[in-house]
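The data below hold one chain only, encoded as structure tokens and taken in the form predicted alone.
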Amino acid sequence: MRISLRQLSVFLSVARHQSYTRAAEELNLTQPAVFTQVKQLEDSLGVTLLDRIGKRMQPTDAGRVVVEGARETLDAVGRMEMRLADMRGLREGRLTLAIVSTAQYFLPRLLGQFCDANPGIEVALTVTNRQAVLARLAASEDDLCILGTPPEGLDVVARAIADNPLVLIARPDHPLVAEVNIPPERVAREPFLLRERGSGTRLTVERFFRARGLTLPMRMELGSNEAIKQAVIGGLGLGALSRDTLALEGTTGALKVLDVAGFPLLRQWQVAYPRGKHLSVVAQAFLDHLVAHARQAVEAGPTIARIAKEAAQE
């Protein structure tokens, strides 16, 4: 049999997402490239690995055997690489990270600092939604995962590394922009634009209003922070986002943060990994780097609060 680790990794992603399209998005590949990798694996093994049931790709009986074997194989290779990296220390090695999309607004600064100090380190970074990060965390596919809400139901080590306040936003000409200390009951009468189900931001915001007996009137569910910002700018409703995603719009005035009683909702960025997982020298060094510098990196970003303060001083 001529099979590759790349084929096994791509097949696992398709099996996990039950979709060629979503696997392609996670792996930053085209859908035809993902299909080709799986087809080559099927040809090498001489079995059909996936059946299409409705819109989903379900592993066949043979596919489930390959899923188990692929996980064992990739885990073994990962352990081998980790042991070799430990022997080499920080001179060279590989760091694999999975982060929710909102974390991309501050994590590159931290990665840049770490890689400048350790130029021999190779980094594999997966930027995706919360549900996909949780799936990768449960399967121990990465050294470290970064997300905004601690995972429930998973036996993991989670550590807070920086503040991550959530705010409500509107376009500049919305009537609520001029008001102060707006009651949540008033805000809950406006149409809302929120992230997909399972998003940490959405869970936090809905929990806040539910505790007050309120249900947000959902106008639209969107899969990215940028899509929510553009929809709010377009006048489709109010949005709820991490404050750190609003730097550009803060400079242009395209979006305004509403002064709502109880907001911003204070939560924290978390770095997590499965309990009992042995961290490589590289992963432990980056974890230490996060703990030492993440708060400073987040606070150094051009948030709306800082923009407003600097504008007032000019």
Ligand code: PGA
Given for the second form:
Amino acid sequence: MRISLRQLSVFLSVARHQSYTRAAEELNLTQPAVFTQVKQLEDSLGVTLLDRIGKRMQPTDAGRVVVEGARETLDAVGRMEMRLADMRGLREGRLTLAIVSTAQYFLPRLLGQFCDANPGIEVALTVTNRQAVLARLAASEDDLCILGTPPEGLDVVARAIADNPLVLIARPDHPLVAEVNIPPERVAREPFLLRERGSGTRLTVERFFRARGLTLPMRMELGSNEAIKQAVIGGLGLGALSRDTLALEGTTGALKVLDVAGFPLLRQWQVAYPRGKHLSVVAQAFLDHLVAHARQAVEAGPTIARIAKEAAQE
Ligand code: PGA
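Having displayed the form predicted alone, please output the structure of the form predicted in complex with 2-phosphoglycolic acid.
What follows is the whole complex; the chain from before opens it.
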């Protein structure tokens, strides 16, 4: 059978408009060209497809069967083309991510799995603090953003992908390490090492103490999670960190998690993008990957129970 997709789509247009002239306008063809395509289709199929009724060209019974078949065929071809475009997208695409600094302890593992499965994808990763990620999110600079808590005051789509508890840490020889259920008031008398303004970690911990009428005595402000850890190890004070930043120290015993009433502060890692933003095939695939695997990747790091157990064994 020598029918073509072109003939089917021209015929569908004529049937829709019930007119060769209007179909020709829609398709940017001459009226005789449209007529010829329909005629060839009729010859190939051996049926009459259209009846002239007054000024209108109306499908015959056979024409209605062909309208239905043509729609199904063109839909199937459209779906096939979309799937092929998606495959190309995953083969050669680019993914831009902005993540808060605390997410750098688990996100690369997830990115690694994703890039192994899709080796042609180029990734641009910006690691910065919450305030800067929110600014990038508002300006739609990246495909996806990852934050420690839901973004506030922005029209975005945000999905929780895993737990993100925030803990208070101390050096193993700190007197509070041996205590249980420590009242927040007691902790708030200790010198604290806090992240810079704009950090989500700092915002969360300050909110907790402020809600109880307490202000943390800040000994030092430090611009990264690693700097906080080193300063705590150096005996400069207590620190507040997302549990997932302790991926390495959790097993070495260099840092201990304090048992403070109200802690860990329970939060959820969020993946977010501006509402209405068109996600590329790659971005959508990575979002699906996060939703499917983030929880497991995060839990593969140290669990609170394990850190607490180490503290108890000391
Ligand atoms: P940040 O990230 O402290 O690096 O801003 C953590 C968060 O958003 O909670």
